[in-house]
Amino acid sequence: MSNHQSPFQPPKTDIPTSPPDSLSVIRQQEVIQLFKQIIEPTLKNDIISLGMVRNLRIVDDYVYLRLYIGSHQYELQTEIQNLLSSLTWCKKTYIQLCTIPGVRTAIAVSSGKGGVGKSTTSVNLAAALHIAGAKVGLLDADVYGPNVPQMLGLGKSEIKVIDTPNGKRFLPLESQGIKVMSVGLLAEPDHPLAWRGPVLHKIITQFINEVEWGELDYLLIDLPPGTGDAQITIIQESPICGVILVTTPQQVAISDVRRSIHMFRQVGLPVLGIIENMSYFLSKGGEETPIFGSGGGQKLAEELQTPLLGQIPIDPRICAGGDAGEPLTLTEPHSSVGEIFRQIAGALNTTFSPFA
């Protein structure tokens, strides 16, 4: 789309890019220490540790920064301005708000490698949140293997572009109560998605900035596997509050997840929890057989000191539901798989209190 305006509020002035002098470095550390006093009440951590403050610059007596927030966190801007007013040298603060209008909480779903069931997890988690009464959107940002449309029965649907006060926007589709946007809805069926750097960056940025989601309690962002340009662009440009990591029990998958963790920590993005997929095969008699080994998800959760949100069994109905566009959690919410996803959704609702 051309001639559009980003929903990100533009800065009042361009941020200078000249190299900082020693005084600016000292003042920047002073500002960072002040910001560490501002605690985000939901995740109970400071806004620096949570990666909510980025591109911080001190130029002369002026402070420039980007603030990445959800739709319910605008009061943080006021807190920052009030805190910086206590600095005798600070003449003015320029804050560029980076938010997705109407979206309360954006959560990334990531995996270190492909084939661990990340998209299946994203779809069923979105379904579980919908069952719990939340308004849910699902952004399929897996630009190399966009499978979400098929999993929600949207394989042949077309995306519309509408005019809004902020310019032209993509209108997400809706399936089974879940709003969906995916690069798979824009690509030709069965054609390879062979996009290179600049084009890929533009597509991802448009998907983050130019979708008219309306009011959402949660926007789940299904990331591509790995730690390449696409993943880095998404986590740097999005007001994501945290990430859920999907893995399988074997050590190969766990090793790849560790690489992803380093990428998230670089921007201060917290890991909200681990979901271990394909944990075991559950026989009709109730016997659990760990086909891919056991203990990997628990070990990773202990390393990160983060909760193991759930262990999803191998169930042929998950695959059948994905192929048919009918997620198992929606069609059989009281199945063993459905119950686990609903428990995970309950844990997220307890943390983020979207209905408060």
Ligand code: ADP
Given for the second form:
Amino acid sequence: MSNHQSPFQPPKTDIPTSPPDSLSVIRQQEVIQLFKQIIEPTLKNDIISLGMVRNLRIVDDYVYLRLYIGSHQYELQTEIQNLLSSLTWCKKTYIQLCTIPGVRTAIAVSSGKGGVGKSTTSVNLAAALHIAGAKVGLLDADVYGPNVPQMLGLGKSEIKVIDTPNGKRFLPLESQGIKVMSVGLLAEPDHPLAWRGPVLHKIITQFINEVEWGELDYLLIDLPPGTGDAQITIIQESPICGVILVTTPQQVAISDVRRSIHMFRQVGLPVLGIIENMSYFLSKGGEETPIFGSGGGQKLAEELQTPLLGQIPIDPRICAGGDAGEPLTLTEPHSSVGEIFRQIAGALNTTFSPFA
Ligand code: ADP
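Given the form predicted on its own above, produce the structure of the same protein in the form predicted together with adenosine-5'-diphosphate (ADP).
Every chain and every other molecule in the complex is listed next, the one we just looked at coming first.
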């Protein structure tokens, strides 16, 4: 026997894992087919394809599932109950509702790597949705580089905790019509956040469940880049309808982007589309120069069968707006950048119909 094992390490034992019981597998397929009959009326697709049902487990005559819904979709729970009660073998059900009080549509903004403009995109998209008349919140969950508060001029603000009938809640800040909550507001300025494991998990879960957003049409969640613990926790804990992936033209060939997409699809989260940032440099004469190459976003979108939602040019005013805490889409909504973000916001409004 090897002597190298640490005394603090419990001895390895082979825990027998029971093979999936074939009756459960058959029943699970039956339930999935049944749920495919439930069409979500706004998105006009079934709840399985929309990734609203996750962690489906069947044990003998017991069905357990997590249902990820927005504040306007509670009736789906009744529909599911009714369908399950039509199954002769099903004696018990437990539907765990995953929802953020008051939030209709939660969308994650993600990237394979840092520095591609994910937060810039989140802030400008939130601004464009606000201009379109939607009530918007922005949750900055980028634990590794939370810079949304600064991009909205909220760098030194403090978070207040209020008492509500449901217990203590964080009160989001508000800037330029957008409600904001950020992990960055919990950290000392200039001190990187070094949360790991269970602490990270707890903070993120708190952020998702204990913010008093009020009524929101959209909650944009600025995810940390990559596919680590923090991303997985957020995706599993929140009722995200889909994810928008931000990339730059030269990043698209890199495996990080594909790894992210693979992770989202594995948990059943739809990828709503790709935004290609820093696509080209627009000269004063209107000439487009593709500094980082061209066509990458389009190719990736085709390969992944997901729409290319927009191509954002390199514009020094984006950077200046970020530094000044005033997103370009708000200060210059008719600039080429503003127009592109407003177009993307229009596409989201058409899909998610917040004003219906
Ligand atoms: P990420 O969230 O992916 O780490 P950021 O949004 O913080 O990236 O952007 C990184 C830097 O690049 C910021 O200084 C931002 O102002 C700048 N930036 C992002 N997109 C553009 C763009 N299209 N044109 C000019 N500067 C940009």
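Source: prediction; values computed, not measured. Numbering follows the first chain given and starts at 1. Under this definition, the rigid core comprises the largest set of C-alpha atoms superposing within 1.5 Å between the forms.
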Residue 50: CA shift of at least 2 Å between these two forms after core fit?
-> yes
